[in-house]
Each structure stands twice: as structure tokens, then as C-alpha cells.
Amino acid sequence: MNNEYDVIIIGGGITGAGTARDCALRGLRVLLVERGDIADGATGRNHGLLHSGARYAVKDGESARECIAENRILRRIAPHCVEDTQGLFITLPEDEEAGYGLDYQQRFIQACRDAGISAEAMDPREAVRLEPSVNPRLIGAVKVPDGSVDPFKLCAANILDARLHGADILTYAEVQSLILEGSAVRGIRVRKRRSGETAEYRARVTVNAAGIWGQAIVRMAGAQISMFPAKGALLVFAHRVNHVVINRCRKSADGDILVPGDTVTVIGTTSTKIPFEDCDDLNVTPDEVALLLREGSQLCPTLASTRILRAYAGVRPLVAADNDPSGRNISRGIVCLDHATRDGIESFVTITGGKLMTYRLMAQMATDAVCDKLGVSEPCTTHTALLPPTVDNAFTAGTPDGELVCECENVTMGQIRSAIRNFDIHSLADLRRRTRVGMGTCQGTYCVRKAAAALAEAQGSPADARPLAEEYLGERWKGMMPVGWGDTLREMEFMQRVFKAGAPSTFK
């Protein structure tokens, strides 16, 4: 790795990586710099829908648009991260009364018809063929290309492109401050979180897709940027309940979608505006909890009674435009600033706003600022070339590397091994947010002694598989906190009970 780029860009998440995959196959010199590991903020903390638009259709048709163009884009680039489970909007006889009933139904179908995306009345009776796990109450049901994406692997695999047309990838670096030239931005000085070195990269346009906390980097330039903190609580379920996306017909509110995603179902979400300083250390409160599943039930009843694996927030990077304290009405549309004509300071670019869903959009508008400042002319063709997969997948059984590790999701070891020659991976975490290992049911209780053996192998430091995996299993364990009750705290203390059983002589 030289410190000599055309183009640094401040951010590991899913906007990052897509400009970091952008500008390499623009045949830019690049070079991506993420503070943790990638996809570690909001990327790695959504619902993972795969949006149709039609949420957006009625107050925002232009993210509508949006996101039904871009829907149907991933799908031809990224199958393998992509599940097309179809979506389902529901109208329950209390929308009826809150004015949002079969009138606002008829409202809806015509607005996402209007963007472009395809919207199906359905008899109620329909529906329930279709989705057995929804609520039979029902009174309306709209179809829609609604489905799950997987935004750890959608994100790999894009910043896999990138290093492969050329990108360099610095991780657990942390940006200290931007190299000012008069009116200039020329750089980036950082600390290596592992080692605690500094170093300086230059380039000749510096791209700030940090999300959330791209507002402190654009201070660094000595401009501003307000944005809105929007915390968003999840929960997560021990198994797919739902195989079809379920969402109520009515304006967004909190916990009114259901998403089925690779063994589990998530709910979400709720909507709170928070301090910047809490944005690192997220907690999901009681209240969220109850909120969730007092809305969720809504969706599908049998959720009050089924085992939560464990909560998770993440953190919206919205730009204030009002006084709206649950985020709520801030547009989830797009934000590309360049900053020598909003603030005349030269070659910086913010790209921020948006959604997981518009993420290569977001890439693409960030990629056409970068390029008309340097000359370049390429097309963007982020649209049509393929993402390449992100673990190999080629093992045969009764291998070593044919060996299943992780049970719940179908994990091997060659995939592990795969992950981690493909990628610089330091922690457990790291090695979930490849190959979801520890994800499933169990919650790693089974797998997480496998796979930290073998990431300390792969380190050279055999001896550090017990504290690799006690750091995985005690953010696990946050996350599992706030629902330990019933079915959960049965499993988090068998779980205590199993590690307490494993001596660290026989840590494999």
C-alpha cells in the first residue's frame, strides 16, 4: 500500500463500499478507510428488506422510484445475496378506524403504480393461503415485489470487487483529522486502532460516506452538516416465521415490518431521535422490546409466543430538515454534497441519506462527483457487472474443509478459512459479518469454539482461541439481555453452563 490515491473514501459501510467498488472499476486508484470492520454500523444493523418502494409510495415517490429501479438491479447483480420472498401489505380493522382503510388501501395501490412498482389487491382469504403466519383478521392485503437481502454479504462482496479492480482496504483505522491545503481537502491522518500507529494518505478528492458520524468529519473540514441520530431497536426470532414480508398498509409507524431473512425473522423498527455520543453504545430498552412485540403480533400473532434470539439498534444517517423528533418525516432520500460549492472547500464530496437499498445509486452519484473533478470520463457500470460471491463454497463432505462448524447456518470450515484468506479479519465478529457463523439459533453455544480455534490458527496464535471466543460471546450476550426471559434465559443459561464447562486445555 502506497499514500498516494486519486480518491480516499471515509467509511466501511454498504455507501463506502459501493463508491470504493465504483471508483476501481473506473480504473480510479483507491483507497477505502473504515475505523472497525466493514458493514460494523448501520449496514449490519437494519431489517434487511429489500424494498419495493411501495412503502415510500405515498409521501415520497421519487424514493419510491428509487428504490424499485434499484430492486430490481440487485437482483441481476447479486443473487446470491438477494431472496425474492414477495411482500404483503395488510390492513387490520383499528387502520380502518385510524383512517388508513380500504380507501387508503386504494390510495396506496395507485401510488405504487404511479412509481413504477407492481401492486395487487388480494382477497384476504388469498393472503392467508399465501402467508399462513398472517394476522386472519385482516380486512385488505396489497402484493408487491417486496424481499430479504443479506446486507453482510451484499457489502463483502462489494468491497471484494473493489480489492480485486484494484482498491486498497484499511480497517480499524480511525480518521483523526483531514489534510487541509488553503481551501483544499488533501488527505487523511489516522490511528490503527490495533496497533496504535498514525499514518497520512493524500489523495486528490476525499469521499466522506461515514454515515451517522460523517457529520464529525465534515467538521473536520471546518463546514457543517446537521444530521438526525434516528435509533432503530430490532428484534430478531429464534426461527423464519413468516416466509413472505409483512408490512401494515398504513403511514410508516413503529414495528410494522416483518422480514424473513436465511433461518430467523426480524422485526423492526422503532424510530428515536438519540444524542451523537450514545451512537456508539446502543442499548434496546424494555419499552422497545414491548413495543416491538406488541406491533409485531399485529403482523403475525404467533410471535407473542415465539423465542426471541436477541435485540439489536442500529443508527440512521438522516439530514435534518425539520423539527420532527422521531425522524419519522426526515426524507430517506438521497444527499450528495459537494462541498466547493456549498462550502468552498475543493475535493470533498459527502455522500449520505438513502437507504441499504439505494446504496449503489448513492455509489453512483458519489463516484460522477469524484470523476468530474478528476477528468475522468468512464461510465459507471456498477448496474450491469456482476458482485462476485464472498466465501467459496466448493467443499467436499468428509473433508476437513467439508467439516460443518456452524449447524444453524449451514457454515463449513473451508468457508471460514475461505473468509479469512479473503479478508482481514481480527475477531469473531469480523468472521460472523462474512459468513454469519454464530447467527443462528444457538446463538454460537455450538459452533463458536470451531471457529475461534480456527481463527487463532490462522493467526498464529493457537493459545488465543478461548479470549477470541469469550469477546464474541460476550457481545452476544448484550444483545441477548434485553429479551432474557422464558425460552431466551433458558438458553443463555445453558450456554453459561457449556462454556463453563471447557477447560482451556481442551478449547477445540
The other form holds:
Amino acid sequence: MNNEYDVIIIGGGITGAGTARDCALRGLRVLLVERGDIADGATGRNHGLLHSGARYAVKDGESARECIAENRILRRIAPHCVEDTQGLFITLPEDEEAGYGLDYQQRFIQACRDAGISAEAMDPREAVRLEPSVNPRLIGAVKVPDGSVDPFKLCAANILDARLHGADILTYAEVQSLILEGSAVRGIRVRKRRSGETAEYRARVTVNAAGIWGQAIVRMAGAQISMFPAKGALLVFAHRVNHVVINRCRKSADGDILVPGDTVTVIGTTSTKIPFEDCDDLNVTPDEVALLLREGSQLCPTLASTRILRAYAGVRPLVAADNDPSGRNISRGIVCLDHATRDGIESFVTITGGKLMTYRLMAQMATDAVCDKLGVSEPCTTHTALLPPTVDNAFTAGTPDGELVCECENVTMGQIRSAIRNFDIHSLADLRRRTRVGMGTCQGTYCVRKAAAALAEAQGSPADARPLAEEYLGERWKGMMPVGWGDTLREMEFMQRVFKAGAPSTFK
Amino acid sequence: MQKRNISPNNFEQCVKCAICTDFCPVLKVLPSYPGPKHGGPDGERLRLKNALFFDSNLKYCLNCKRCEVACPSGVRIADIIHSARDRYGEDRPSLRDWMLANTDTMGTLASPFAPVVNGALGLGVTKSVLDGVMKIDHRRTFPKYAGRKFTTWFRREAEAAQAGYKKQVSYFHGCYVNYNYPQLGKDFVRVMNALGYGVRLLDKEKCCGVAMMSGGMFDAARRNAAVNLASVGAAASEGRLTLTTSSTCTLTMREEYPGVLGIDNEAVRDDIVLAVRFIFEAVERGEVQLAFKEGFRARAAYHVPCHMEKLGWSLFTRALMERIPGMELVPLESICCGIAGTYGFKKENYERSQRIGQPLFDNIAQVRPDFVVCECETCKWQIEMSTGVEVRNPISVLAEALDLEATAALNHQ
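Any chance you could show the form predicted together with its partner chain after that form predicted on its own?
To see the whole picture, the full complex is given below, headed by that same chain.
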């Protein structure tokens, strides 16, 4: 790793990963720095919904058009990260009373079509046939091309492809300050969190893609941006309850999207403004759990009696419009700031706002801005260039690599080893984001020892398996606490009993 | 916060303790078998994500249900595996599977020609053909077909007298009693008559369906279930319980009809009872009296069939057998004998079947009993073939140990 780059990207979420990939594909020398693991912020804390754009069609046609365009692109470039589940927007009798009846449904369908989103009204009985778990009281349904997307895989695939095209990826390195020379940003000073060392990296352009934490990065450059952290809480149900995404056909509200993703179903989300100091330690409150359950049961009544695995929350990086720093006029759209024109700070770009769905477009906009500054005229190819697989999958049963580690999620020793080879893995949570190890019903109770032993051995310090396991179980425990009743409570008691000796601090 | 948190998806109650894995007899001899945890609750969750997660090795499940007995969370593991085979399995049943599964049809075809069929099934050349063509293992001893079916005997010899009893029960005899071993049915009728009960056949009786389920013919099993439940219901409406002598038929009708076939049997479930339990409880309540023969002496070993373990009723058999003066009953370690109905007849399962049962065979050899007591007909075939020790149903033991005339006198006052 040298210390001179064309571009440094701050942030290893989906936006940073996508930007690193786009820059690398256009031939730039790229460094991406991330203070933790890739995809451990907002990127990994959402529904995993492959929006069709229908949700935005009535209110924000531009977002809707962006979504459907990106939806089609992602299906093409990342088929291994996307599942074509289709989506339903349902109308319930109470929606009609609230003014979102079948008249609104017609408006909704028209708005979808105007945005280029196929939207097909369905007879309620036909909708029940398509998705048997849907609330049978529905009076109308519209089918749209929603899907689900695995944000961990998508982010990792972008990181891998960036690296395949020469990018350097530095995780667990926190930016402490920007190297400022005159009115220009010339690089970054980081502290490597594992070793405690500090280092300087210089680049001709620096991109701030740090999500909600990007406000602090802008401040380091001596400028201001008004961001408003909005917490969104979600619940994970223990198995796939629905096979089609279910939304409410009304004005967007809390808890009105139910997404089948991998082995589970996720309901979300809420939206609560929180102070910046809470962004690094989010807790889901009993009120949020109650609200999500209540709304979720409206979409799909069996949720009222379905085991909940855990609760989690992410932070949306909402940005106030520049002419309105009070935040009353908040944008959920993409914000790409060239600080040279905005603040007179050279060689510094902030890309923020937006959503998982539009990460590629955001990356393209940021990369265009970078190329513009560097005088590079390579065109963007990320809308056609396929993303690579992230972890090798095929391992033969009966071989050491075919041994199952996580039986809930069917994760093999080969996948674990492949993830450790391909990525900078320091904890079982890092390994989870690459392989799904410990994301299943028992939340790691069954597999944590095997996984911790494999990781500790790969790190050359087999004695460290125990702390790795304890740290992981502590993290799992935190997500189980807000939904700790019924079978999940039994699971927690079992976990606690099995790991009593040297239990994680949260257990004591 | 959730009003009910008991999900109808029973697999969610699994906490992944893996105790079931330790009790699976298949896993002990076939390491590539996914096992009850991974094939059951884990697998169900994965199959809901994608049907491709169905593992065809699940056909090696014995349905012994020892996983369910072991499970501290009440997960119906074997039902989940069985249902998955129904829903996702693509193996078409072969002619062999069809013949093994359709016990009624085969019994009806074979009974009139019993001497010929029995002789032929014992011949080396027949066994080679069955083995080579049908993949029914040549080392397996076939149960003999009876020349006269139980129902024929009953109608001609016993039925007329039954109306003379004030108390009445119905009898679900099952395929084995009807086609292979009418003596057990005769023993049952003699014992019940001595206890003061008249015995009636059901309006219509079909094979309980267990062999069909084992062979993957779930719809055929559903048709049989409908017939049997209607007959049991008709008997119940006239005040008759339906008694059985086979633990497997009993478990199938009580537990598998709802659990695997998805048929609601709630209304008649408790009207289906094993005769040993019925008799034990009647004795306990003082409703019937037993008079035993003088000088009965036997040293018997008790093998708990898997389905008896699942019913949780083996204590009734033990308690009843222990009431017999002169009976020394040695309980065997409760493990699967390996045959699992028609499973052990299939050539691909024979070796595994024998390896699963070996510890039981060793245990019996060590105990050296006069005979083995057991409520299951297929355990009987397996144990008799593998150890040479005779196996008797507890009802037959009772018929032999009771002084039937004295008993009848006690119960007819």
C-alpha cells in the first residue's frame, strides 16, 4: 500500500463501496477507508428492499424514476444479491376510511406508470393466491416489481470489484483529520484502531461518503452541512412468512413494508430524529417494537404470533437543503456537494442522502465529480459491468470445507475460510456480514464456538476464540433483548445457560 | 406484546439445543444423513426460503420419533421431516414401494393362496428375484400370510356371540392381524370377552396408512385416514371405543393423521386406544377383575417400540405385565430395532436397519428371555429374524396367563 492516491473515499458503506468501484473502473488509484467493517452502518441496517420506486411515485416522481432505473440495473449487474420477489401494495378497509381508498389506488397506479413502473391492479382474491400470508381483509392490491436485495453481499461485491481493479481497502481506520493545504483537502490522517498506529494518506481528491458521520468530516474541512439523524427501527421475524414484499397503498408511514429477505422476514421502519451522540449506539424501544408489531400484523396477520428473532435500528443520513439549515425542508434525495463551488474548499466532494437503492447512481455522480476535477474523461460503466461473487459457495459435504458451521443459515467451513481469505475479518460480526453465520434462529448459540475457533485459528491465535465468541453473543443478545419473550426468551435463557462461564458482560 | 406467541409453525419452538441429534438412530450409522435438527426445524426454515434446500437423504428417516420424545421444546420433528418429503420430495414410489405400502391390497391378493405364497416367499430363488428385480433384500424373512383372514374367522366363529355382552368395544385389527397373524386378534377377542366386553369390527377398516406414508404415498394415506376416522366416529356415536393391538396403527391414527397428513382428528382421537391401556385402566378403576392361571412362569424381556415410546404408554404394558403372577419382566434398553415398518425390507436400507438394531439384539442375547414382549408387529419380525427369540404381543401374553373362564366368571356377576 503506498500513500499517494488519485482519490480517497471515506466510508465503507454501500455509497463509499460503489464510489470506490466506479473510480477504480475508471482507472483511478483509489483508497477507501472505513472506521469499522464494511457495511456495518446504515447499509446493513435497513429492510433490504429492492424498491421498484412505487413507494415514491405519488409524492416524488424523480425518486421513483431513479429507483426503477436502478432496480433494473441491479437485477442485471448483481443477480446474486437480488431476489425477484415482486411486491404488493395493499389497500385495507381502514385505509379507505383514512382517505386512501380505491380512488387513491388509481392515482397510485397512474403515478407508477408515469414513472415507468409497471403497476397492475389485482383482485383481492388473486392477491391472496399470490401471497397467502397477506391480510385477507384487503380490498385492493397492486402488483409492482419490488424485490429484495442483500445489502451485505451487494456492498462486499462492490468492495471486491474495486479491489480487483486496483483499489486499496483499509478498514478499522478512523479519519482523525483532513490534510488541508491552503484551501484544498490533500488527504487524510487516520488512526488504525487495531494497532493504534496513525498514518497519513494523500490524494488529489477526497470523497466524503461517511453517511451520517459525514457531517463531522465536512466540519474537519472547515465547512458546515446540516444533517439530521433519523433512527429507523426494524424487526426480524424468525422465518420467511411472506414470499412477496407487502406494502400499504397509502402515504408512507411507520411499519408499512414487509420484506422477505434470505431466511427471514423484516418489518420496518420507524422514523425518529435522534441526537448525533446516539448514532453509534442505537437501541430499539418497547414503543417501537409495539408499533412495528401492530402495523406488521395489519399487513400479515400471522406476524402477531410469529417468533421474532431480534430488533435493530439504523440511521438515515437526512440532509437539510442548503437554503434551509433548520431542517424543515429535509431531502431524502441524493445530495452531491462539490465543496469548491459551495464552500471554496478544493478537491473535496461529499456524497450523501439517497438510499441503498440508488447507491450506484450516487457513486456515479460522485465519481463524475472526481473525474471532472482530475480531468479524466473515462465514462461510467457500472450500469453494465457485472459484480463478482463475494464468497465461494460450493463445498462438498464430507470434506473439511463442507462441514456445516451454522446449521440455521447453512454456512459451511469453506465459506467461513473463503470470507476470511477475501476480507479483512476481525470479529464474528465481520464474519456474519460476509457469510450470515449466526444470523439464524439461535443467534449463534449453536455455531459460535466453531466459528470463533475457525477465526481465531486463521488469525494465528487459537486462544482468542473465547473472547471472540463472547463479544459476538453480547452483540446478538442486544438485539434479542427488545423482543425477549416466548421462544426468543427461551433461546436467550438457553444461550445464557450454555455460555455461563465467562459470559459476555451483558449477561452478568 | 404479542397476544399469542405460540406460532402454528411448530418448528419455531426449536432452540437448537441439538438433543434430538443425539437420539437419532440413523445418524449413528449414516453420517451423511442431515439428522433431525438440520433436516427438521433448521431445514424447514431453509426450505421456506428455497425448495432446493430439500435434502433427498431425508428418505432415510425411520420415523421412529425418538427425536420428538427427546425434544424439550415440543417440536414435532419427525412430522416436519415427513411433511417435507410429502411437499418437496420428488422420488416417485416404485412398484416395490407400492407393494410394500399397500398392505391391504397385497394381503387380500395373497391370503387365498397363503400356502403357495408363503412357500414361494421362503424360497431362495424367489428371494433372489425380489432382491434383484424389486430391491427387497434377500436376507429379510417375510411375515407369513395366513390362510384365513382374521375377519373371516371373526364373522364365522365369533361374531354371533358378541351381542350377548352388555359392554361393547370396536376393534381396529390392522393389516398384520388380518392377513398375517389372526391369532393375535383371536387372543384379543377371547380376553375382551372374558373381561365382559363384546367385540365389534368397524363398519369399514383400511390400513392406517403408515406404510403408505413411509413410501411417500401421502394422498393414498389421506384416503385411508378418512375411511378409518369415519368408522371410529360411527362406533363412538354408538358409545363404543375403538381398541387396537398395534402401537404403530394407534400412533398413526392419533398423531400422524393431524401431524403429517394435516387431517383434524380431534373429535375421535381419544376414542382410539391400545387395548393394554384400556385393560390396565379398567382394572385400576375396579371395573374388571383378572384371574390368572396357577403355575404360569415366564422370564420375558420388554422391548418398547419407538411408537410406544412416542405415545408414552409403555408404562401401561409394564404395569399390566407385572400384575401377572410368575412373570419376571426385564426391561430392555429403549432403542430402535431398526426395521421401521417396511423401511428395513428395502434393499438399500437392510444393512443400516440391522446395524441400528444390533445393540438391541445384543441386549436380548444377554438377557436370554423365554420371549420378548412388544406391541409392534414389525419389531416382532425384526427381533425374531435377528435373534431367534419369539416376540409376543402383551395381549397374547395376557390370553395365555389368564384363566379365561375364571376371569369371565368374575366379570359376569
